[in-house]
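Only one chain is included here, represented as structure tokens and corresponding to the form predicted on its own.
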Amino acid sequence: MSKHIFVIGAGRSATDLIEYLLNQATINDWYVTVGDMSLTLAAEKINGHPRGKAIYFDGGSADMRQEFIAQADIVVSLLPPAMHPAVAKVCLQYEKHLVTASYISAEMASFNEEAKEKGLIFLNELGADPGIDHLNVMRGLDKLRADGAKILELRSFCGSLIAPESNNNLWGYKFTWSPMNVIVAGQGAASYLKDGKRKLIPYNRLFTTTDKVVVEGLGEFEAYANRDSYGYIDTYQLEGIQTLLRGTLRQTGYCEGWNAFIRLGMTANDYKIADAETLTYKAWTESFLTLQAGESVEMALARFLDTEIDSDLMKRLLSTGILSEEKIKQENATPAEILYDLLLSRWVFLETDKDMLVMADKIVYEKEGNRYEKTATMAVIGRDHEHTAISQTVGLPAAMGVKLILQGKINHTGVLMPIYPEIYQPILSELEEFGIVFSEKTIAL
């Protein structure tokens, strides 16, 4: 019997997912419907495929959710994370499976028992990060434990970056995916385990507490702690581990620059600036500072940040235009929205650019009285502006998860993460066919 897949969202991360599902549709007797606020965009992703259909879909419309989810066998939600629970509720109502690439929220987790009772699979955290990181980490941990190893430390890092050949600004960064997510990244404490003790890093110190991560062939990166690593002790079955840290990778110098925006107050998203559109970016920046007699805004900024006026930090900040005489475009906007609009014009992901996704895992373990360090690294560079590294690494795992569900190869039910061998083994194996391969190395300590 034919199966019907409903993909909600046709944005940048959907390209390879939709292409994969359509390529599999004839083989597996599937039909794929793609819904998006832009019917044109959805139609472009379908590209005339005989088993594909593009529709206008507003994820905020309860009526539309009811109508189209009821017609599907499985739903892939690429909506913003806050909208997944509304989709999940309709999936429960009509008994449909669900796949997302987003973290499991408390509300999503609350659907676990009902999904189990109905034999449904709500497979989440199956993208790049979270997603491929879980797959590779669990593969490594399970293999080591099966060999009798005791896991002492786990560090897992991932970064969505710009490819070396397209890296031509002082920050080593361009917006290759959701820009506002980058602006508000890290707001809230990060939590992890280090040397047997729990660490809590508040937002105002997040970008000053960084690790150096070396990836062979790509050089050195810096990493800041990502969300709640501590919570993954149970997920990864790591009771007794001494260090567990999940982090986000950036090019060297980025974190110091971003911390300057935080210290200034430019990433705040909880209040509006009245008549913001009457200000220049220079006047806006000055509003965060107290100028001393005879001091320029540039001098005051350097003094506030305790740096030299010709330092690399100042060069990075000035390259964004925060002291330009250009007028702010957004009206009655939050500082984060103003910064978003400014950086969006500076960190443009050009048609000729390529993005890059980098992962680096490190596991320290003990076996037969000796200690070892096992590293696994992976870098994917986008093929072009449509088939980006983000599109490949977010979309392909999610699409492969859909295939496993529809083929009845996942035995677990409920609200799941991809931490089981029946999920991570076939997906990692198939990802290698698409060039998404980890390079591993083990050394004695």
Second form
There are 2 protein chains.
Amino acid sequence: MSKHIFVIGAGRSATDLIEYLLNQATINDWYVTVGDMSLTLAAEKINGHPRGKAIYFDGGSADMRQEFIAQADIVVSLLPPAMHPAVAKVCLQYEKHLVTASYISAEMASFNEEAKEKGLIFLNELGADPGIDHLNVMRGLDKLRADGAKILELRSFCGSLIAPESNNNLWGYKFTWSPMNVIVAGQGAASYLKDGKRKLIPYNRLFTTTDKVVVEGLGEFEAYANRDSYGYIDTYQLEGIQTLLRGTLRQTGYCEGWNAFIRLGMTANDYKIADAETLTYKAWTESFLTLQAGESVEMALARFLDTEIDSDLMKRLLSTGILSEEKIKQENATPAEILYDLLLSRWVFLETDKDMLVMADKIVYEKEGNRYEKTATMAVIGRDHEHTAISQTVGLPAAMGVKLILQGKINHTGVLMPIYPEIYQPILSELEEFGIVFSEKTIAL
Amino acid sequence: MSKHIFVIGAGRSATDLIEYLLNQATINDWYVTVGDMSLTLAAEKINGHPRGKAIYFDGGSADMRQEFIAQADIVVSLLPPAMHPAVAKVCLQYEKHLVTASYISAEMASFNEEAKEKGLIFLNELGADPGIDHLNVMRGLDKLRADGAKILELRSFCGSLIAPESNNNLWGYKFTWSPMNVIVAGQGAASYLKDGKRKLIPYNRLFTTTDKVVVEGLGEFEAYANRDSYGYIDTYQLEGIQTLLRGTLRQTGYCEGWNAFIRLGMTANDYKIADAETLTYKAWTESFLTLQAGESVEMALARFLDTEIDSDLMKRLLSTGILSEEKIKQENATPAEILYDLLLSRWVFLETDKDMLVMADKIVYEKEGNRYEKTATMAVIGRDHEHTAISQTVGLPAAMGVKLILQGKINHTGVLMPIYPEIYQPILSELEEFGIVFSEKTIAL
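Rather than the form predicted on its own that you just supplied, could I have the structure of the form predicted together with another copy of the chain?
Time for the whole complex; same chain goes first.
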């Protein structure tokens, strides 16, 4: 019997997901409905495909959730993470499977028992990161464990960056992905495991506590720690492991620059500057500094940062326009919102730009008394501005997850992560057909 | 006709307020009702006075607010600041005056028009700080301006500290006042005026950007900036002033120590540590550090802080028990909550201890071509554990404000601060009878 897939969200990360599902629609006998607040956007993605349908869908409307989820066999939610639980509840009500590319929230986790009882699969964290990283890490760990290795350390990194050919600003960064998340990244604290002990890195030290990560063919990157690595000890079944860190990759120099924003106070999102629109960016920057007699704002900034006025750090900071005489455009805005607006105008991901998703994981293990380090790296460059690396790496795994569920190939039920061989093996194999391939190297330590 | 005063709250800061109102009850022909969640506490404060009445009162109950505010002529709210608006609304409904010792919130400010229309006085910021500082600063400014002086700079400081005779820990600090407020003090950013420009100090630099403040007879203190000094340019009518800073006083060394807690990450209040109760304080501290081979937690802490292992800073930090083998008592707690619980057990304000409130303001002005600095300082030591300095300095001004309102001596209406001569002159004069006296000194610069 024909199956019906309901994809909620037709934004940037949906392109490759929808294309994959439509391309495989006839052979698998399924139909794809795409709902979005923009009917035009949804229709563009369907592109007249006979097995596709575009609808206007407002995820915030309880009536619409009821109406369209009831008609589907499986739902893919690309909504903002906070909206997944509302979708999941309707999936429970009508007994529909669910796929997301987002971290499992406490509320999503709470649906586990009921989903199990009803034989439903709520498969989450199946995008790029979280997603492909889980698939490759679990494949690597399971294989090593089957071979009798003892796992000592795991470090797993991912970055949504810009392709070398489009990398033409001093930060090696453009907004290919949720800019506000980049501005407030790391607020709170990062938690990871080091030498058998839990470590906490507060925000004020996050961007100075970085790892160097070399990816063959692409050179050296730096990585800052993700919010919660510690919780993955259980997820990856790594009891007894000494070090476990998940981190975010950036081009070298980015973290030092970003830390300057943090030290200055420009990323704070917990208070508003009432009359921000009366200030230039330069005056705003000056407000975080104390000028000495005869000193320019630029000199005071260099002194504050304990760097030379023509250092790379200063060049990087000035390239963002923080000393420009432009007026701030927002009223009553937080520093983070002001910085967001400024960087949005500087770090533009142009139509002609290509993005790049880079992934690397390192496993240190012991076998027969010897120590080894196995490194797996992967880089995907966007095909074009529509089929970006992020769209491919988020959308394809999620789409393949949908296929596995509809083909009845997943035996687990409940609220799941893609950590089981029945999920990671077929998806990693199929991703290779799309050029998403890890290269591996093992060295003796 | 007899007047009825309704005092909401019988806690530590209410003692002197209630005593004052009861002592003056017969001569002024008024009655005092004290409501508190603890009827016992309220009854203790009334102490059988014939013109006093203790009642059980739950500020969160709309019914009780209606019942008891309707019966009063004036209300004094010593509730937590967030609860004042609910009280103020009932005061508007039944047309009652209101006195608080708290900062005017945006919601409280929004009642100004209606209070004015109804001829009501909502007098706020009339405690110690905010309160006595406003009184003395406005008296000083008004006098200087009347003498033709041009005001160039104003710095105003206050600290709720411990009396020299009870000052026997390395921080010069015990919790005489709202401990959680001390733990999270300064989160967000501080805003002040310097050399004619607004300055912002983010939390990560607040406790290293301190002023030295000398108070005659008590020596040198250090001060960190309060959240919003900038807004007081309007309040104090200081358009054109070059520098305006309000700050909090601490004993020397406190700020360096507190900044270490901030750098470590121990004051964060925006994430929880799920299994905190499984950790000792030492293990918790270690989680913020990276130990090198062979290094103890103490050595790693000293290295992190770039200080000697036997430095005053280290002694100060270790005196709090952050390296103790005691288990943390809370589950699923934020770092700030964990630190709170630890310090609460170390910085105990004992029955035998006396507190001390210290205030200092400095006005730099120009007159006939010359520059001067006028300094006013004041220190009050608690009489005993009940009649603390904080109870006296918060309660007496508020009580005197009640008297002025009931005697019809305040001509202004609406939501007010005590910045008018008709308020500050009589209260400052009467405070002198209670030993709350500023000593002044002016020097030529």
